[in-house]
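So this first bit is one chain, no partners, the form predicted on its own, shown in structure tokens.
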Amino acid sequence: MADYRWPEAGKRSLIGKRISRLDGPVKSSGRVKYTYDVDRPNMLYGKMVLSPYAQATIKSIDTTAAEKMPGVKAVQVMREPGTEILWAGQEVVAVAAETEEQARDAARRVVVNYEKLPHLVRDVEPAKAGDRAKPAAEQTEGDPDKAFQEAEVTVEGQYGCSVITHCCLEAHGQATEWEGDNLTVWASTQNVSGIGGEFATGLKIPAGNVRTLTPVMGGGFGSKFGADTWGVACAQLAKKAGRPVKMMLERDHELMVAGARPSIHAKVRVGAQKDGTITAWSSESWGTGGMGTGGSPRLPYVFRIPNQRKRHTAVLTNIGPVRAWRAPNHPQLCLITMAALEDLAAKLGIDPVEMFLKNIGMTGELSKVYAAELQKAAELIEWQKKWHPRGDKAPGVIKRGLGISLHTWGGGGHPSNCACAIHPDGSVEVSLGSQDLGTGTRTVIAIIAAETLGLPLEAVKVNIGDSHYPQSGGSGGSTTVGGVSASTRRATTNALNELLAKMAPSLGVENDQLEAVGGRIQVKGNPSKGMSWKQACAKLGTTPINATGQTSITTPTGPSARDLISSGVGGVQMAEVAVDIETGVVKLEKLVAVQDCGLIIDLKTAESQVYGGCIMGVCYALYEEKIMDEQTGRCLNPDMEFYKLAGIADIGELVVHMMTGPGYDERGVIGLGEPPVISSGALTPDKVLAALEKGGAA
């Protein structure tokens, strides 16, 4: 009888190997169909009227002229007169027409009268924000006053990072089609199973009437969980017109309002003894990210400094809705903490690796993991050979140095349901209402199913991307791989045990004496006594085996889900950078990322996620920023020309090392999507120049 638990290292045929993504060929050849590629019969196109003001009240809306425009089939008012606009680019009216050009022309003919109101769109200190500053309660641990008095060394600095956008290469949007009272939505979403409920609420129909299809998607990074106002409006247009409607956001709208990672800035003071023991932390932080206040950030990051005082103030701004961005809040907090600790090490004249190791006990349960990762990263970047105290004395304008950062993340699996079907012809299907954001979810599911059933990878068909499949959680918080891994393992194990029970009489043994391996059902320890997989399945007659499995984080039946998955990972990154002290240009020479994530299902896609996280980290550290105009309240760079991303020549050398094997595998599967992006924060050229003008001070 098959066991739920993961097979031991010596008995794994697929798990932990380097396996290419199953959807790689169709994606790289351009054959796969994204939401942008959906083309329904007799389909219309939707466009929206957007507010030009960052804060205003809608006084009146006149759609008469737009409704008479050629090709227009439906108009939907999204925000009624009397409601308040809170950011430039907020949606007011949607129009559907025969062509995109006709819809765009009609949107221009809608007349909206606004009463303009004062706005705030810039990162400003709380003292300059007036009543938009919302302070949280001060937090104190230990006795920071005494600790600072007794500290032999203190360092002070101000650190921060600006608002950036999600910049999904496939913009937000959907195609919608009605059949009676039933709605089908082809959506670019991270939440196939859950987004239908939002459509149902907005449209006032039963949730069971909504079907969501997302076979593939082109980027979300935390911004594509909801139906959004444009999703509901698209469905309303389709209902009014009696025809399918597709409405994808224009690039400027995408960058204006479809995603914003909040900024954070902080004045930090750190105290320590001369031997490098950190004793005290004090920070006054503030951040902007829209109209939400949020909570207090968990500073300092990773290190639990014993004596600390923290004050945080949220500053409400009219820049668009804040959305979770890959590892929400962690990159910002990591940058502030690691920059402050690096400054402390510099003032002490201590190698920061040595200082981090000296204080590694403050990182808690992951301290041994961090210690091992620090040593491995230092080896890979040749830290002892390349590190020098601050102030590169080498001749010329190019100065080089090393940086170090630690990060953490949870990554526990989400609730998930999986259905496994074993057919009499030997074919196998596993179905989940999950989605693949490009991380390799399809491949991971197939690996687990094939490993469990003793089959080659190509023998398993994976069905995801459809809300009609068993419900599975949204892809956020790095929870997908844990959720789908456990439910797939359970479903396929349950199906296999049904098959073994049916085969046992034919082989004259009890079912607990059978195993599935190498495409065969055979007696354990006696491979000659068995039959091929297809021969075994043929004995099912005309009735397939249908089994289910569940990942329940609360009270699972049978062996605990925690036997298969867990949470809590640590990672270390070290960067070698070159700075031109005349221009301020920062060039990444080499970035080493050492990461753990428990049991690795597919080493190739795991490494790929780390590479992707590092590339994204370089982008936000050196290039990205959402630039707002204080006078007009509008975004000044909502396009791919001036919203900068790194090109391949800007990345430098990336080295990835996964911590795996004994000591890691026993923890089971842990999510990996977000941790690698956290540690890559750095200074941008304008800030480098500003620091140089002050004699090198941050």
The other form holds:
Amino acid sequence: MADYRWPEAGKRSLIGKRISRLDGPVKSSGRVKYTYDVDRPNMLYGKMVLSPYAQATIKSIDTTAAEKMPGVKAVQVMREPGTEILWAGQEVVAVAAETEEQARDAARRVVVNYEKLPHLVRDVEPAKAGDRAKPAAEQTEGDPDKAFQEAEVTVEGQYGCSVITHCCLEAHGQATEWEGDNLTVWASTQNVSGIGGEFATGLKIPAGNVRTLTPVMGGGFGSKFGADTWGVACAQLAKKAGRPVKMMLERDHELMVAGARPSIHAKVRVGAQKDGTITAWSSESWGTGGMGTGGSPRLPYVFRIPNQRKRHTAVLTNIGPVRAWRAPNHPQLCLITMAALEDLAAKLGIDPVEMFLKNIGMTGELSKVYAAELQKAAELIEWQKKWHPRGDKAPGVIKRGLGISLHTWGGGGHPSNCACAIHPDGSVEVSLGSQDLGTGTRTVIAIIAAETLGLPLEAVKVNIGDSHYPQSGGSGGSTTVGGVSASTRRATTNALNELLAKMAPSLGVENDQLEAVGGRIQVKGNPSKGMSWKQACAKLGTTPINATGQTSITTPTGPSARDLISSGVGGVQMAEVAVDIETGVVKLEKLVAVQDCGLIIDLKTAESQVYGGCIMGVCYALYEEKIMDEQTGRCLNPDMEFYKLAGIADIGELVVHMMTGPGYDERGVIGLGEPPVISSGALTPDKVLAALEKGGAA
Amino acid sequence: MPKRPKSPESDHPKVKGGPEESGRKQAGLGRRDFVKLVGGTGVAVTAGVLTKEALLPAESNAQAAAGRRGIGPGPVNITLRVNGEDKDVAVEPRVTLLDVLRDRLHLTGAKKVCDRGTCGACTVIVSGKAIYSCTMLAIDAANSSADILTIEGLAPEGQLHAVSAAFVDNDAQQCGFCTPGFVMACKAYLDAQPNPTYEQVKAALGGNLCRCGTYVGVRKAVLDAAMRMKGGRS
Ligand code: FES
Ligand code: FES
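Coords for the form predicted in complex with the partner chain, given the form predicted on its own:
Starting with the chain above, the whole complex follows.
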């Protein structure tokens, strides 16, 4: 049985170092081709006709005028008359023409008649939502009534966050091209190995006929897992026209339909003893996830308060289709919980760091990690020096406040297959049907392969972004790094072992006496006895080594992954916020993120993930909201002028500290995409309160 | 200031050596100039096509041949000076510089994201100044005799300009979709301000948006690029 375990700390030449992402140069020189940049010979451009109504039935569709428009080569009805529209911006017809402008002109000539139906686009309180309010069963734990009766202090508050959207800078979309019954799809997707099947189903062709290509992609954040209606329509247009078609969503369409993160609002009551021990939680929450009910939110977050009562009501709205948004549900639950707990600390008159530490046992398995992270974060933000009770007494109109938030995420590894080829000329390829969303997946794979084979990074060619490579999971839930790390480590170890087995006889030793280090195959403890990697590979003659490795399980408890990856991280963030009490402008001054994620493969891109998560958190805490108009049922800000994202000047000072080394490395690799985005969004509302209350608000 | 498009009697609205040449010397469009440009020339062109028959595309140059005033709505032949080369294209007057670069000239480094002058992903340098190419009509770029620099013109394929290299080393990119725009904005910024302080850099490039959250890396990259450009390390 091969030993796949990660090399010990002293023996790692690449793992854990700061390595620049491999696709950095092709990106920052503008040379790499994204899906949006695909330009096939004879390619047509697709545009869609969208419903202006939030809820309606399609009565009739007339495409005759559109078909006669200049440059039009194909028209495809995406939703037949009789079907119901459930949000404004839902696609009805697609048109392909020689130029984008012509396609847009033609789309405007399509005549669709609708029967308008009543809609609801706001996440109003359940009492105002009529039969669109769908209450879930009440959940209790312990004895909340008794706990609240006995509580020495209780605090109440209402907290919430609105619906936001993904706003990937590369819009959703694809280019499609047929060759007979075989379809090639260039897709901006998080799921290279997975979407072919959806295209095949939609087009009624065998799944094996679809090839998906995504060498790079411009952001997904959870919204790009499916073929989508526009994907299938694009392929249908291409079939009809007999030419390749590219159809990317326009920005307004993107913001209207390509992902809504559910909102949540909650009336919360928390009970505690005077010494700060939290004893009881109750929450009445509601929110919208579009037309779906979803489950009951798992409140309170991170802190397992012993006595709880929770009621949740889903409000069905025509806000648009919900898509997973980085760390699904966690940011919302985090915000509500942390805000309520900080209010509690304020009422108790206790420093919240102290209160969180006092109750840290309620965080379960990770309590030691959280305690260490709280201390580190407090040090980095100078909590002792800067913290003051609610209400900034300092003179002037700028009031400051500090806040804390804790988060958690699972991770683990998705199923992944990796093929490793060692060629007689010494070159190495690792191939996986995975994708790099900008998270650094490609670089991580290369680091692991090179580390395992004792080669420099440049010696390894990483092949990803093509569904013809061995199947690997979609990139969601921070499972990619786990999945591809384990499969790559196994495939490259297996390949190396084959090579060593072939070399051992000529060196007169057993296989396990050999190692691959520094571009050489040599006898352990006797480096002079060996040969260069190239010489070794030359001995393969004409037959390359082809080995595979697998991550076959999605939980970290299965035997095949235990040595390499695991799941479950903590993470603590603290922020200092300033409020101008004359203008109401809220500014993030400083944010400190302390994050664990097991064994870090590439410190540089790992830190970038955390910075990025924090900034996305700041965006939704201070700037973002999908604003809906009840009158028309439409999104009022489907553009980047009014759908606000933070700019470079809005983020204050950011400090990231990764927890690494003993106690962390042994846990193996754990994903990092979701965790850092969770707390940052929770940090601001309570900070604003902290700054305003008493001294501030006057 | 850039001039109005030439009348359609000319096959090529941009006539070299004509009065437009002086426009080139005026090196570049500030944001304010740009507003004027759109508000002036842009509107003039649009007004020209807002006639009843103009709303129907197609006949294109037939009208021009018939000696009618105004250009379009069909394609007009223009010459753009891009990365030091003259490029002849036939485009409808309504087509933006961004779309011509991407769809006609296959220069896809500039990205289309908001298409409304908000995000900076489409940034190119026109006569020395960073502009949003999604908010400039291609015919205006031709008529202003502008020198258009796209990211592809920064360095030969396979080589990295100092700014691009600084973005790599400081990991100022994740998905990278915003990156070419940031790189071009950074280049124009450093050309105008070769010695920025960290305080200045904190808010520089405020005209570009990144969804992945690379701003911390971008700040470092701008400072690093400034040093490289001074040190000739490109
Ligand atoms: S695409 Fe031009 S500014 Fe956004
Ligand atoms: S790196 Fe993805 S948008 Fe900036």
